[in-house]
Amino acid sequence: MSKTKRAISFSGFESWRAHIKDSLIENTDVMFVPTMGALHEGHGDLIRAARKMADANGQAHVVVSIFINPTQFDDPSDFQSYPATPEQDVLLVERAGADAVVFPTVLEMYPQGVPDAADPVGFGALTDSLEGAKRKGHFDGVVAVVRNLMEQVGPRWAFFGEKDWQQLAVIKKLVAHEFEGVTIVPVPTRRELDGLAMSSRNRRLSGSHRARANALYQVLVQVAESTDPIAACPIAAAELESLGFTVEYLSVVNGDSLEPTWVPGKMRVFVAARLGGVRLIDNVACLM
């Protein structure tokens, strides 16, 4: 299918499924890209990866969802301030080559109403460490909404970015346990020219803070390339603090288990820090 073909926009999964049925493509494999909107070229990479795989498979349908999930925000003000740019999002989805974009309704995602907290999930270090430790209930909300999205869409493949590495690990475990036949496809982090990982939150950085934000990636690389990455973490955290960051964590853990057990070739450096009130996360692989 041509990448220039206009993506069809749907205000809910019910209308999307009706389209699939009416278009006689009900049994076509679905490539799924779930997002929370405020799309950037990192999301574009996910969609382009799905489009490339779809074209290679001969016939497949690429669908993007846009839903700002309230249950994965531990801070209500963060949910309220999360950017919503639906018109621009649809344009990016089209340029990247999707066939459809769905804006799920809250009722579809939470038929019983949005709960105060999602059901707790216990995936060990995958959900309890790093983001899980700093953002209580975050991964409970992630699992709740991804489970519902998978049930609504029934994809053959689903695409997620490596910038949210811990989230990716949690979703892999969820899908392995509950969605046989679905393959999770990781897509590398897209970065700005100065190295800052692309994120919907970057647009909230002021000019002076944006000029300093690339230090996050530079420090990660220094740790990842050091001869003793674990010992380098507190030094790197102090450097970020001196530049105006408030560091929540800067740790080296196993990229598969998110545990500190050292396994050569598996370790990654993870960081979360605030700059000018904007929370930024990133991760890179250790060289050792």
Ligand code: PAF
Second form
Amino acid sequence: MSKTKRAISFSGFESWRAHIKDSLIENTDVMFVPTMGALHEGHGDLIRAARKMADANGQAHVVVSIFINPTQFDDPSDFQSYPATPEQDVLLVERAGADAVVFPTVLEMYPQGVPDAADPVGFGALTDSLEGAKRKGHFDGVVAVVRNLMEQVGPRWAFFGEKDWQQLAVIKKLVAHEFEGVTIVPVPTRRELDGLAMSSRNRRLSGSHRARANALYQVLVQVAESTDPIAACPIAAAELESLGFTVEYLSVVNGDSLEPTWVPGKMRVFVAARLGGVRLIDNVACLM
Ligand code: PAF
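Please supply the coordinates for the form predicted together with this ligand, as a counterpart to the form predicted on its own shown previously.
Whole complex next, starting from this chain.
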């Protein structure tokens, strides 16, 4: 007999709330995994981490949300082409052990209508550097949707991947300011066997680009292990360019503040580069 646990799928928070009320689990702690769908085993790890913690906690409800958030895309064509794979996503969510998967409605997420741009956040380097500098308004959109998701779900714990390290740092700050009692649980990046970080965007890579894409991780490791990581960045960027990548940034910054101030043990290397039109990001910790 299959040991797969059935997650229950809800088309909106209203029906999920009715379900937890009918099931008399309204007061149970919620472990929350927010996503934009097109799920892969990296998301599976987030859900499994939540399941493990829920089981250790005795009684807790693991909820995944799937909502492709328009306000965090700086490029409308990127939003239009973002993969939507709801049937496969529900299967992955079930396999990974969640109790529920909610597809919030646009009205639930944006009751006043989807704005052209979300309200500016202004968390300094956290929102303005690297991804924030390259994708104007991106973190404003992330914060707007995560704030609303947190309000709808009321989690005790929420799980985010370290692949989007800067997003994780922004969300930690949001939660510290606005959601007392919520703990953010970071989950390590899941990688393919050749080192490429799992991402919903990888499926857009052509065969030849996919075969080269792991160079991104290789140069990150080279920089991270170098005795002078800052000096190693331009050399590594040139190596990526020679392999056909267009590098948007390759930088070493403090992983807590996202500022260049060197603090031993805190520095990380961050990269964003396009390969065949597909934008990839990744990051690793510096050894020093
Ligand atoms: O990381 C993601 O999938 C998204 O940015 C998030 C956190 C679900 C907000 O839309």
